[in-house]
Amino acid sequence: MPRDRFGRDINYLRLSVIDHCNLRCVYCMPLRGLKFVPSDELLTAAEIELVARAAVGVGFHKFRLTGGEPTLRPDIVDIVGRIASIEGARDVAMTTNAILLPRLAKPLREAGLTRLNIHVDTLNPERLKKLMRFGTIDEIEAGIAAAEEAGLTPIKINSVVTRDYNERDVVDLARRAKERGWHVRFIELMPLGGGEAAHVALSQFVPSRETRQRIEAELGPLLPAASGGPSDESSNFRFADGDGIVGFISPVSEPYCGTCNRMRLTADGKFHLCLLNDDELDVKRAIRSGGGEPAVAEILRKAVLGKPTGHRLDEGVSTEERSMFQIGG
């Protein structure tokens, strides 16, 4: 298992497979002025498999496919199957907005996908249109139902809390978790990439403590629940009555950098060393110049050793070269 300079075991690789998305959430993607990676500059399914095999050889065992929206890749089922077939890849997950799951959930499960996180910021149709812009509650609900039918349970929901958009809707999502046994995680905004999205992150920020207070005022006290381990970025809670888990991911108000175990691969083939820093190492160049697994493994080892101790948001320093949709969260 690779260990960085600060004694953290880095064993979790997040793979952004595309930077396109079929939504335009206000804190992530503007409506205009977007530039996407050309198709021939995206890593191919075979190249993604090569990176995953090298990562397993180095000591990684947990993988998550992200975007943009990963289900927009026409070969996403093939990608999942390739990674899931690697001996030592014990956990293959995906983050998605669920819109395309009615036709993809079952094939993804059969290909070896083990878990899903579904992004939905509100259950209110009008506020969803305002915040996530495209897509509808009916489409997302159909995707969730397809995931449940395919056995990709328990359902995990990611909700980014944005003031003046959905901060009061957190209670409805928490109530749904309680009623249906979901795991809902409320995420603080992070300023990435400059422009409109970064402005929203700074001006519409809601700390997790406020979100928790709002939920407890309506649904009663939240009791501590088991975490997924020391590197779990979510502080998890359960209800005194009813099923479901409510989690809070607080990178700004309660940073968890000291236990971070993640490395990120961008859709255009760069290891992004820390979500909130611009440091990157190019792996696609090595692959396309003839380097195989050993070359990729060596770059990955350098990336792990170069991983910073944490973000510097308190100093006003954040990712400027890439937006969230270009990194995959």
Ligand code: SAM
Given for the second form:
Amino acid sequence: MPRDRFGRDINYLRLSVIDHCNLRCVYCMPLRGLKFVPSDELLTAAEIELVARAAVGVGFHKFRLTGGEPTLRPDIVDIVGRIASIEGARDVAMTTNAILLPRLAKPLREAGLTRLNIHVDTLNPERLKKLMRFGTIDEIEAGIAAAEEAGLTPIKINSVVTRDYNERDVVDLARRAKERGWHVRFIELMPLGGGEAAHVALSQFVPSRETRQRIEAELGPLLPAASGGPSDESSNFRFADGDGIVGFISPVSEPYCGTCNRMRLTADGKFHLCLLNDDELDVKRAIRSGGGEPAVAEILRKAVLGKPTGHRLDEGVSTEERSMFQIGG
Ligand code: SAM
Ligand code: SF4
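Other form of same protein, the form predicted in complex with the ligand, not the form predicted alone:
Full complex below, order starting with the chain above.
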């Protein structure tokens, strides 16, 4: 297993496959002024498979497809199938806004997708429109139902808590987790990219402590629950009565860099060494100049060794070059 300079085992590769999105969440994608990667600069399905094969050879075994919105790639089912068929790829997951799942959940499952994280910030239709601008709650609910029907359970929900938009709606989402046995994870805003979205992330920040207090005031005390493993970034809790898990992901108020096990690949073929840092290593150039699996593996090993110890958000340092929709969370 690849180990970095700080003794962390890095075995989880998050692959951003596209930088387009059908929604425009206010803290992620501004409405105007965006530059997208031209389609011939995106890694192809075969190139993504090559990177995943090299990663397995280096000791990675967990993969997650993300974006932008990964389901917008016309070849997303093919990409999932290619990664899932690699011997040694034990977990092939996806993070999605669920809008296209009614059509895709079943084929994705059949191609070998093991798990899904679905992003929904509020169950309130009006407030959802303000926050996840082009999505509706009915579409997202239909996507969740399709995921459940396809057997992609238990459903994990990601909810980004944003002041003046949805900070009070966390109670309804937690209640829904309890009723439906969902695992809902409340995420602290992170400022990436230095533009309008980063400004929202800084000015509308809500600490997890406050979100937890709000939930406990309405639904009773939350009791510690098992974590998903040593590098699970979510602190998990259960209810005294009823099913469901409520988790808090707190990169800003309680950084978990010491247990980070991730490497990221951008849609235009760069290893991005830490979510909240600009350091990258180009792998596409090596592939397109004829480098095969050994060349990719070599760059990946370098990327692991180059991973920074942690982020420096408390010093006001974050990514300037990349926004969340370009890295994938
Ligand atoms: N479009 C998919 C989605 O929304 O799930 C996948 C890509 S999105 C960039 C991945 C995750 O990043 C989302 O689930 C959302 O929870 C999270 N996210 C986006 N912008 C964020 C920000 N500024 N701070 C914290 N989390 C953010
Ligand atoms: Fe799109 Fe996901 Fe970013 Fe929202 S968080 S704009 S759904 S990429």
